[in-house]
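One chain comes next, on its own, written out as structure tokens in the form predicted alone.
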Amino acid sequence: MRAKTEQPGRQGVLDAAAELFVAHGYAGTTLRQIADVAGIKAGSIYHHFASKQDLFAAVLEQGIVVMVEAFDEANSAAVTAPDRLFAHVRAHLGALFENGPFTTAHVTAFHNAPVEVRESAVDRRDAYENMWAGLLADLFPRINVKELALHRLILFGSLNSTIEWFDRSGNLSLDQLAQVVTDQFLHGVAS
């Protein structure tokens, strides 16, 4: 847990909430816990958010913004197909590991949140997935759309599952991990 702050304001509440939602899930996190980590009284949360659902929706929104910005930055990073794919894989991993728990909440806590909260994020999540669909269609124009959709889901599954097992203090850097994922996606394991 992060240290308590003097007066965290809206972003401090968001930071505490994202951290707790990732650690304990939506149902396992209370407003009182969020307030304790943020260093404020529980009632002070209502100064910034109408409910726990609104707070979680704001966490999800901040997480998707990070992913979209990372994707946009990766768009200008490379020219060749392998380099473009690597740049986007690395950007997605960076969004998961280098930007706090906001993007991680999409992976760990999203599916257990109330339907209303999930529905509030669906359009932005779909737009992000469509950005990837367009990238893959551009990189692999001879593969049909349905097959590419399956490949995109497999790629997302492998990228998003890294939050469960990847140790940033281990022997593999994020760049190296991104290269392994890119190579496997492009060439398979046997090559």
Given for the second form:
2 protein chains.
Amino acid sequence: MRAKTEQPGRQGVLDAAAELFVAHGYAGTTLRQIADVAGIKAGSIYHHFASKQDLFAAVLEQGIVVMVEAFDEANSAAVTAPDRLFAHVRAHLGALFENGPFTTAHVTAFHNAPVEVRESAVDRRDAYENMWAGLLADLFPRINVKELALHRLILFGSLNSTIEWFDRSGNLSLDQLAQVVTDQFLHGVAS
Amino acid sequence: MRAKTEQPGRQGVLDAAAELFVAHGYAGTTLRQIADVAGIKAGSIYHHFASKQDLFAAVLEQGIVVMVEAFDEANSAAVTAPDRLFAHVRAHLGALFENGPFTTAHVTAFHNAPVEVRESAVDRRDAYENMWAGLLADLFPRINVKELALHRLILFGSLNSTIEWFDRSGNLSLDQLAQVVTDQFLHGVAS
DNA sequence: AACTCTACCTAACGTTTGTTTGGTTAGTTG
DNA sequence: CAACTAACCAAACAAACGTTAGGTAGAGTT
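Next block: the form predicted together with the DNA, after the form predicted alone:
Time for the whole complex; same chain goes first.
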């Protein structure tokens, strides 16, 4: 079992890095491991990225891009309030499970990464959260902003934690998962 | 800013280790950092623990103990269904925020740790999850087990993710947070 | 007073880490 | 064909890593 050459060049390094950062964290991943998966030698990474931190920042960046694109696409997908919410929940889960490990890196590797790298991504993460805040304010005009922020954070927790247990090859589809989360968010389990 | 001698001996090492593992992850934390916070030298750690993995396993172990104790105490605290649920939600949040960084390590450092150490904690983690499964089956006898497991995982995601954003020194108390989470779980936001 | 145990220290070990330097190769452009 | 560039490699660097070995100081026991 040796190096798997998936994609050449810069994107190949990014793919390998994202996968390994998600699995073993920032400090737990070595440049030699990344290079091995990418099918090159460790020193060659520096042709594409200035440092390990720079590489990780690029992974986070691509993860945000995937999320924002998914959100934008979901925006023009539904009309009624519950359907709009479902579409965005489904989009977020899609970013986590259907677009490679880039978005996932924000959940599993972000917290333990060095401060400098985290700060480089904070602005774009905030922007994404604000898109959600705007959406929820639109859908639930009767709930005040402060309480709505709480509900949003709780929802985010549910969504992001799915990567710890959800199995795409199981008998529950992503659509069904999105439906369960949306229903629970809207009506709770007691309904 | 140098070494802070908080508690001597084995427990002092454990405290320091838990704090740093939570902040920087398993691989991102060095034995020299732990020793520095504990007020001793790196080699001395081996008087109390056989290896870094062994030390991390001990942190996880203590984190589980705190959770299970909190759960058991909550068991004899309420009568009505919503109150029982609230008591256990509050207990879980208490384990996360009021008993040192040990339980928190299960959320932030568990995923990226080496497989061998994770496996050493899997049984006890499963046992805790089964306590919750039993509780929910008791509270919601009309919902089938499979669906209830989904709701439980979603709830766990919400609860554990609070460590990413909840600020104990803010104007929202732990009791209030527990109430919001419980209400959202039971009735959703649309109610 | 000799013994034993716990809790540490100093100093080193082999290995691995991120990173740098100086090439080499293949493809493109003038 | 010469010049240039992008994408790599081989080999090394100092620093930091987990870990080990041997020793010391103090308290408790016999």
